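Presented as C-alpha cells, the chain that follows is alone, the form predicted on its own.
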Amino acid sequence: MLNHSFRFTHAITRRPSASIIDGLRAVDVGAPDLALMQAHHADYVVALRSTGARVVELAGLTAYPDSVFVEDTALCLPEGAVVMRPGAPTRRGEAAEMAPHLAALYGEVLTLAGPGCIEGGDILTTETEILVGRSARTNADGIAELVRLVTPWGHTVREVLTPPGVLHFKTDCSVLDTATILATPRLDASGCFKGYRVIHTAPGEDACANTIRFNDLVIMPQGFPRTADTLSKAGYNIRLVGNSECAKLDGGMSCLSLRFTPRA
C-alpha cells in the first residue's frame, strides 16, 4: 500500500529553454512567450519551496523543446525511480538525461527496456493503487512493464483509459488528498474513480483538472475561479500559478516536476 502520496520532501523541475517554442503541441495555438513562461516557473518553483521541500532546478536542454515537462521522464515511489519510455520518440532522450538525477537521490533506479512506451502524465498515484491510463503515448505493452518492475515493491497497478483527444490521463484529473480525486466530468463518466470522493471541475474549466497536491497546498492553474473556489470551501489550501505558456503546448501544474520522498 502507497502511504501519503501527497506528502514529499523533495521535487525535479527543469528550467524551460529556448527551445521550447518548437514543444510538441496537439492543437497549434501560437508559440508561447518565454519570458512569461520563465516567470510561471520561477512562481511554481516558489510554491514548492513554500512546503519545506528540498527543489531541484535542472538547467534546461537546448536540445529537448518539452523538456520542461519532467514528469513525463519518470515514476518516482518510495521504494525508488522507474525512468520512463517515452511514447513520443523525440522525448526519450529527456528520460536518459533524467536518470543520473533520480540515482543521485535514490538508491534504486529502474528503466524501462520496450519496447512497449509510458510516459509519467498518464500515472496518477493514489494511497492505494497506481492508475495507469493508456493513450497515444502509452500503450499496453508499456503498462506491462511497469507492473513487473513495481509489483516487487508491493504496489498495485490497474490499467484505465484516457477520455478520446485528451493527450494524458492526468489531463483530466488529479489527487486532492488520500481519498479525493479532482476531475473533469468526462473522465469521472468512465467509471474508473469507483471507491473515491470525486470533485468535479466546473463547467468550462477542464483544464485545471490537472493539479498537484503538493504536501499542504493545492497548486493550481490561474483563471479557473469557480473550482478554485469549490476547492477551497471544501478546505484546501489553494496557491494559484500562472500556467498559460505551458497550456499551449498541452502541459500543467503536474507536468512540471517530479516529486517523491526517497525511502531512507
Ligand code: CIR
Contents of the next structure:
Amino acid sequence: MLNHSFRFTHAITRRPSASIIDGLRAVDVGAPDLALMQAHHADYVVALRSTGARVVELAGLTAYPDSVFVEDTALCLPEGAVVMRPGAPTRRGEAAEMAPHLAALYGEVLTLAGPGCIEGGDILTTETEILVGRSARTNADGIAELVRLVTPWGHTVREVLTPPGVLHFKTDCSVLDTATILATPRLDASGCFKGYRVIHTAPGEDACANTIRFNDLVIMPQGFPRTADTLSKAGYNIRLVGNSECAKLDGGMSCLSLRFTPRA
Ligand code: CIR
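To test you: the structure above is the form predicted on its own. What is the structure of the form predicted together with the named molecule?
Every component of the complex follows; first up is the chain already shown.
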C-alpha cells in the first residue's frame, strides 16, 4: 500500500489515568501533573483528527499506569495487527487490553506468544522495511517470532540496536516520508539508516526525535525550536503538542497512538 508508513485512516489512543504518577521512568524528575497531561493529550487527539482520521479514544486504565502509551501494545500493518508482548512485566497486561479493540477494526489480529518480547516503541515501519531495535524491552526471540508472523504478509524485518541507555529505538527516530528519517546523531552514527535521507535533530534537541508523521502533519513535542525550524524549511507541516508530562515518564509523540489503515 502506497505511503503506508505515514498515511493512516485510523488511530487508537488511551486517556491518561490518575495512576500515571506510578508510571515507569528511567530517572525520577518529579511526578507528572495529570491535568496538564490530559490537556496535552486532548491537543494531540485534536491534531490527529484534524487530518481527517478516525481516532478512537479509549478510557484510562487505572490498573496499568503506563497504558496511555498504547504504541507499545501492537504493531499495526495494512494486512493486520500483531499484539506485542511488552518486555516490562508491569505492562504485559496492556497488550491483552488492546487486542479486542484492534480485532474490532481489523480483519486479522495475531499475537506474539513469547517467550520473547517486543514493545512497539522499538519498531520503526518505513515504506520498505520494518526495523526492530533490540533493547532492554525487546529481545532477539521476540524479533524472530515477529519475522515468522509478518513475513507471510510480504514484510521484511531488519534487526537493529537501540542505543544503550535509550528506552526504545523510536525514542531516537521517526519516519518523515517515504525516504526520510528524523534521527538523533547518536542513532544515525550506528549506520542503521544507510540508503535513507536522514535529517538530524539539532544539538541539544535529541528529545524531539520522537515525532510522528501522520498524514499531512508532522506532530512534534513543543520546545525544540531549531529542529522544528529545520523541518519546516524542509517543507513539512509542523504541529506542536506539549509533552512535558509524558517526558517525565520517557514518553513522546509516537507512544501515544497506534496508527493504521485496516485493509477493507
Ligand atoms: C515505559 O517506561 O514503558 C513508559 N513509561 C514509557 C513508554 C514510552 N513508549 C514509547 O516510547 N513507545
